[in-house]
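A single chain comes next, written as structure tokens; it is the form predicted on its own.
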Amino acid sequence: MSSKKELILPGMPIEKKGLKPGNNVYVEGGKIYSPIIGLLDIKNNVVNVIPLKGSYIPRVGDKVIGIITNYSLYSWSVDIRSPYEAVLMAAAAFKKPLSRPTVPLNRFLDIGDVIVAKVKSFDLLSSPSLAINERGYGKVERGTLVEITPVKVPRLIGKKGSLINLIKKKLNVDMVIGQNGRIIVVGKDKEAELKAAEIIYRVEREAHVPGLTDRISKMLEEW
């Protein structure tokens, strides 16, 4: 089936008719719905809704960058730039169980701390559940936090990572990219991190303009 795009509103039914649900949609009563405002995109019999702008809708397996907003006896609340506040359970934060379960969790992660996490579960009926007890996830110790519109993340990465690798190589920085539009930039100094942030914001502004990679390359060469 060829691609078809039309405006979709939350609660507006999309006739299923043998189509498979994709991104930003869910099935109820034999019909497909979207929890967000976006454009209907049908390709190869898979229904997706492309967000027009705004919030991040979690998907299981996504890498996200979150900010701790609260904690209780057994869990943390985490802002992931979504309409749904995420939860990080203590059991999903440590590779081994705590030897003293009564230790206040803010000794490990406190309000305002930044984490790189994986979306462990989410079904639109309950809060997204996160995990950081795998390699490559956990508390962010240093770097500059940058935020862009989540739908612009694929453009920042580029085809096969071409654009993001260009930025990293030219500025000698490393980056952790969250699907929720947050990026951690780690460089040899603050100047390199701020230059990378400037480039990232330009990519966000000009993502729709042809020739972006060439312009970014020229900008990097002039620095």
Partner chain sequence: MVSFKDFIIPRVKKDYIISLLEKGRRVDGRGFEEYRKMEIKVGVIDNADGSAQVKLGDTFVVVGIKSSIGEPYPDEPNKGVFIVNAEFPPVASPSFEPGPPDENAIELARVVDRGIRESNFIELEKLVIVPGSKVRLIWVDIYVLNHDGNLIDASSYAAVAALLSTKLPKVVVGDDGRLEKLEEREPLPLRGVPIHVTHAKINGKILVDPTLEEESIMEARLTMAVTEDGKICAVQKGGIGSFTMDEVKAVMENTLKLAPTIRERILGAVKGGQV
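Positions refer to the first chain, counted from 1. Take the two forms, superpose them, and find the largest set of C-alpha atoms that agree within 1.5 Å; that set is the rigid core. Note that the structure is a prediction, hence the values are computed from the model and not measured. What changes on going to the form predicted in complex with its partner chain:
Once both forms are fitted on their core, the CA shift for T213 between the two forms remains under 2 Å. For I42, a C-alpha deviation of 2 angstroms or more is recorded between the two forms after rigid-core alignment.
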Contents of the next structure:
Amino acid sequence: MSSKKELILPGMPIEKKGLKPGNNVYVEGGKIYSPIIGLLDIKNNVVNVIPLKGSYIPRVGDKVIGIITNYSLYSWSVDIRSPYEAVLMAAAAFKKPLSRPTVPLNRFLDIGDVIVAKVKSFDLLSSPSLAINERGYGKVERGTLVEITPVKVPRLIGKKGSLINLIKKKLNVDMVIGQNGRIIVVGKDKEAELKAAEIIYRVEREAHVPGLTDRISKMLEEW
Amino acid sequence: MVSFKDFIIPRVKKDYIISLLEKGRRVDGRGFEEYRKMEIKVGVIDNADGSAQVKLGDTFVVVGIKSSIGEPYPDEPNKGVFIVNAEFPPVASPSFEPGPPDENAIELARVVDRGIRESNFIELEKLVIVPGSKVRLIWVDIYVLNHDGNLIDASSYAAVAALLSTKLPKVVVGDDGRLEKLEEREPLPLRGVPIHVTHAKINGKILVDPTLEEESIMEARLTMAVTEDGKICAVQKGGIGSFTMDEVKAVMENTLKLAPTIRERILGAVKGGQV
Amino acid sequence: MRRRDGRAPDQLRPMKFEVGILKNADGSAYVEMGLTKVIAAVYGPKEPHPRHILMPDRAVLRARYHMAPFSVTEERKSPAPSRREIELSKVIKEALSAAVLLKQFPRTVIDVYIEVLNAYGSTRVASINAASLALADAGIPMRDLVAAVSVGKMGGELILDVDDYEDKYGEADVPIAMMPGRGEITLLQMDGLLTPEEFIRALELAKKGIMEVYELQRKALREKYEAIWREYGF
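I have the form predicted on its own already, so could you send the form predicted in complex with its partner chain?
Once more the chain from above appears, this time first in line as the rest of the complex follows.
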């Protein structure tokens, strides 16, 4: 984190010389390449590339924040900012199964409603399916919704949640972070939520500029 | 086809915009009667006879003017012809699809056309080359490159600036009656500058220059175009909501108040671009 | 020999490359090659509409090359796509698809939209240069950037980066796109007349121009992504 990392572009070869390929790289003709714009990160002879942009590809177990875009008799369509639109089946929405579909589903979740959901299944062959019938998941009733590039989520969380905990503590807000780059901030008042949003955008922008945590701490002290 | 999905605004966000408006504020910190930051540049398209780009916040529009020679409309044999066309190329928004102009693009072109036409901004009678048979055709093509709301105002300012910067090749009638295009160029004959101003109504509040986010939750919008001498020359109400008489009056007054400053900005940009 | 605009035969026009200029797009770029000005935007990968175009094992890349009505030197062009625009859209799509790792996003579509704002020769290669930057800017995985130039022949001599005048009055026009780091040609067309020997020399001249374009493309990408670092003096 302390030094500037080298920017790498598609097609630029990295001499292998005893290095091993890690994340977001591939090997061809004895050389290592990155298929994306990213930051070269070599640790313990393993070459990784930290992506700077890119879309969210769901993984089973991820916590995501979705927006209801449509509903039918038995399910909702949910936008999770992914190339793949997600489905929330009625059976995965309620703790107790509905006896009969007598009530239109938009009575429970309507178009535009925001949910915190878990990715239940996804295999690139069928749409990702979501669930909200567990503790900690469900409809978001209030708060500020913030969107950042999904690849910057790990930086926002920081080492063992250090950065996010700092923001939460200093601003006295609660946060739900979706792996898909959406964040819900809930505070006592809107001012604190907006300050948190401002800081999150700054983290996104300066994610890889050394000294980020110090700058954020300073911002929080001044507030 | 505009897909519905792209315009869904999260409920929590909508609630927030409305609660802010109740307190007299907007998401981007503007007042109700305040425009976004505007940048105007003329002469951006070398092959056009006139051109301008306008950035209104993140809305980005280019207008190019092309002229040609053709026949006048039968009912107006002694007037030149001008045609406004708007394209929503798919670069501009995830909800724009390739294809011929849809109802929104056509409405946009017609509202811009009306303000320019009814104000008599272009002296069409001076565009006649051979009365009754040969006149100039002026094509105004509006090209939206990034859509973040209030396309009407951004497009009309770009159209007006492009027309103000237009230089047409001089045309003479030879002895044999044939037309000859000269290298020499002359400005388009213009008078006064019409200004469109668009207000949106959200939860009963009236605000100028709506962003896309605001447009997606507005009840209705109202565009008025005014002439340089303070007359109303075009009006368009859009959206499924309604306005009261008092609201229309308020919109008119605010339009008349804002128009002169915007006119100054456009004229300043055109002058600056010619240096 | 000097050319009409004063260039040497193997000289490119002044170029400008900018990345990330359109807010709504996932990736975008603006390219000037002399007076030729194009803008490219990438949307995706995303759900395909209509759904029947989806491929079970890879993404589908679609490209649309389109000229603004005011972009041409002649009289206004109708905005409806011409046969020429449809053909160019196809070869541009194929030139870009060769570089994109489509297998990483099965059942999705990547849309590349190109608008020619001012046409003054070599618009298809300017379009490829812009589109390739827009794809990289969107974070779409690629084997390499795609860089392109055209080579022409005028007064019996081969010339690099054909402008509108040279296109109209020249003896041949060869647009070429490559993945420069890999030496693979992904677009190759020609019209006019060249001897086999001239054709080979045209390819070599193109390679030289492509390496220069490639350097400018990489510089534009670096500039966008390193701007934030510079702000803090790194």
